[in-house]
Each structure stands twice: as structure tokens, then as C-alpha cells.
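Consider the single chain below, provided in C-alpha cells and representing the form predicted on its own.
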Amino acid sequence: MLLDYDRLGWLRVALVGFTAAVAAFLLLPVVFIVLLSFGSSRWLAFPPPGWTLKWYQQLLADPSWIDAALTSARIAAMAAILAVVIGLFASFSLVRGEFRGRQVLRGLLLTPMVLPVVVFAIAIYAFFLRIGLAGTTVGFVIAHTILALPFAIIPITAALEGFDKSIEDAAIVCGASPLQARLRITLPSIRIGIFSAAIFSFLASWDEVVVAIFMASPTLQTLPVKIWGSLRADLSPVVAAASSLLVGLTLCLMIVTALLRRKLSR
């Protein structure tokens, strides 16, 4: 191995320290915003003069915040379902298909992941404005499905590439139809990839803000758009409370995903 951890000697301490520093650099902003959400100051002041839960009470008592959270959850769920279904068919084509331009197609399907989000947002907003989908739930779901599609294709494709197709062929030889073999053998075997695709697609839509700002309307706002709008109008700790809940749900989903992946892989 190029890097044997047991033979690093004193470099192990440096490696652990460097890793801890990187983790702290990434997590400190999250810790900072969570602490602000419990501060008693009416502004985003740090360190807080005291501690309180009143900002969470105000947040949960405001129907506009609840509506924004439910809108985010509804759009993210629909985008995740569509991304997984489309990603499943696309992954079968990319892994099992034998046609010219397959790698080009793979690159095109993954383009939303590397394309600057603001460029994509301007382009799809201009297109949806022309066909009347700007500011609608349908437009929102389509835009977020496109953004979530790479996060569905990557894990499903990896699961399919790791699946032994001879098992599916054996089922067909034993009398199953190709469709039955895929439904009863292949799909259960790649369920971890499908489950990961669903979670990552949901999260890609759940905390997305740039495209959401373009697609939002006065009556259709997701939670990140609501946070952004409130932050521009008032530096209230209620924004910190909403951000903390957004981060908290994301972390919970990631932990549940890791636990279920471990359980399913046994």
C-alpha cells in the first residue's frame, strides 16, 4: 500500500490533527449558527448574553415558516421519486446498453452536478417563463429533478456495476421472464444504491436555494428561500432557528441513511 497507517510513526499524529482541523473548519459555521439560535439577544450577536428557546417558539408559531417547510418537503419528495425512477432507467441503459455515445450520454446526465447552479437557474427560469411554468409547483419539481438526477444516477449505476448479472441470467434460464428477473432479483440486490439515490436526491432538493429563488413566487416558497428572504429583511435569531432545524433534519437523514445502509448490507 502507498499509505500504511501503522507505519506512519509520528506522522499519524499530524494526520489526525490535520483531519481534526479540517473537520472543525467545516463544522464551526454550523455550530456557530446553532448557538446563535439559542441566544437571548434579538439580533444575531455572538457571544449571546443569555440563552432562550423563544426563537424556536416564534418559528413554530408562524404559519409562513411551517408552510415553507412543508413546501420544501413536498417538492423534495416529488423530485426524489422522479429522480430515482428516471435514474434507474438511465442507469440500466448506461450499464447494460451497448450503443455509441454511451459515455457522452453519461457525461450529459451528470452535467447538472458540475454546471454552475446560477447558470442553470437563469437558463431554466428563462425557459419556464416562456412556457408558463415559472413560479409553479410543476416547474419547481422539474428543475429540482434535473439537479437531483446525478445524485440518483451515480449510486444506482455503481450498484448495478457491482451486481453479478449471471444471477439474473440464471433466473431467466430457470423460467423467469426478463422483467420478473429484474424485479425479483436485480432490484432487491441493488436496493442499497436505490435507497441512497432517494436520500441524496431528496437532500439535493431540500436545501437547494439558488434555483429555488428563481422559481419561487409570493405564494410558493421553500424553506431555504424563506430563510434567504428573512435574512435580507431582518437579522432575527428566528432565521438561525430555522437554519438549525434545516441542518438538523439533514443530519438526521444522513445518520438514518448510514444506519440503514449498514443494516441492508448485512
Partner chain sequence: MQGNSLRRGSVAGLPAGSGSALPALLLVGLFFIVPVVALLLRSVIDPEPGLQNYAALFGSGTYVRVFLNTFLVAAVVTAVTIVVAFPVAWMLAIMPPALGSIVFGIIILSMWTNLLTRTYAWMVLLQRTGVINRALMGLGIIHEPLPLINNLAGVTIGMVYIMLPFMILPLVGTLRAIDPMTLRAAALCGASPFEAFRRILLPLSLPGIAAGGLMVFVMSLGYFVTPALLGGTSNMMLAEMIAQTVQSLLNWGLGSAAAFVLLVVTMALYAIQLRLVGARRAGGGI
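Alt. form predicted together with its partner chain, vs. the form predicted on its own above:
Nothing else is written out below except the one chain.
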């Protein structure tokens, strides 16, 4: 009975053991980096000879790290808002539109997700060099919005497909205008999709390295560019401290998501 958990017998022991090992493998780097960031060894010896907070002090005392984090947050927030709004409009057309080429349009809007980022990175870099947007916040936001758009469209179209349109029609029959029906019936019903879209598109920009490496200028760099630069120079424990803060942020985001999903789906 290979698909019956209770009747797998000895196979279950082996498979559960293997699954636990893979889970440990997936958890290992995340836990390791957090432990390391509190270790006192400059050379990242493990287990560390002692515990310290000095890497965090160094990190927070360095304005270039703070600047990079703020730049990342600003760009990611703008890209996420744009991607969700534009993606929401596009999703209505993709799900409900009845025109030829709808599947083609869908494929086109999702292409930025499958095209290797490096191809897009050098293409948009060359383009922005020509029109003077390279190294600017506007350029960053445009490029990241394009990369985030598929991550907004996928959850929103999924939510919209799962929404029964006759409820919206019922509201209109009862005297609501189409706009009112959309704003007060449809949007609240697909809020989990919109919320996922916001999280995913924010992360798509926040974590993006390749386009950012090309787009960054000495005065404008995001957190991943700053980390990339430090990694190529040396493996300083300050990077471990910065990485641990990012792990903390991820955990917060996961908890907030779980709580909000529970609240929203009630």
C-alpha cells in the first residue's frame, strides 16, 4: 500500500527518515548563518570560540548598509504596488475577456518569469543606458515591476477563476453599478489572491540580484548588490549579521502571511 501512510511498514521508517534528512538539509544553511552571526571568530570558525554582538554593531554603524536596505525597501514597495495594480487590471482581462489571442497575451505577460534573468538584465541595461534611466530609481522600479508582474498575475488570476461571477451579476441585478459590484463584491472576494500577489511581487524585487547588479550605480545600490559586493571581496561576518536580519524578516513575513490568510479566509 504505497499511498497509505499507516500501512507502509518498514518502508515508512526509511522514507520518513529520508524526508527528515532533506528537511535538515534545507534548514541547515539558514540556522547556520544565524548562529555564525553571533560567533566571535573573524574567520567564521564553527563552533565559534565565543559569542558576540559586534558584527551587528558594525552593521548598524555603517550607513551604507542602512542606505542599501532602505533603497531596497523603497524600490520593492513601489514595484509591488505597480505590479499588483497593473496585474489586477490585466487579470480581469485574462480571465474574463473574450478576445482572440488571450492565451498568447497570458503567455507574453508571464514570459519575464521564464526568460533567464541575465538576458533581461543586459537588455534593459543597454536600453536604459540609451534613454538615460540606468542607475536611477525609476529605472530600477520599471525593471523590477516587469519581473514582479508574473508573480502578481498568477495568484490574482487563480483567485479570479475561483470566484463565481454570478455573485457579481447578482449585485448588479440588485441595483449596484458594475464598478460598485467589482469594488465591493469581487475585490474583497479575491483578497487572498491580491495579498499573495503583493507578498510575492515585493519579494521578487527585494531579493533580485542580477538586474540590480547591472542597474546599480555608486550612489544607488540595493541590499542584494551590497551583499554581492561584500561576498566577492571577503566572507566577513558582517554579511552573516545582515543575512540573519534577512532571515528574521522572512520569518516575520511568513508568520504575518499565515495569520492574515487565516483571518482573510474566515
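Keep in mind that what you see is a predicted model, and the values were worked out from it rather than measured. The term rigid core refers to the maximal set of C-alpha atoms that superpose within 1.5 Å between the two forms. Residue numbers count along the first chain shown, from 1.
Q: When the rigid core is used for the superposition, does Leu70 move between the two forms (threshold: C-alpha shift of 2 Å or more)?
A: No, because once the rigid core is superposed, the C-alpha of Leu70 moves less than 2 Å between the two forms.
Q: By the 2 angstroms cut-off, has the C-alpha of Val238 moved between the two forms once the rigid core is superposed?
A: Moves: no, less than 2 Å.
Q: Indicate whether Leu60 shows a C-alpha shift of 2 Å or more between the two forms, with the rigid core used for the fit.
A: After core superposition, the displacement of the Leu60 C-alpha between the two forms stays below 2 Å, so no.
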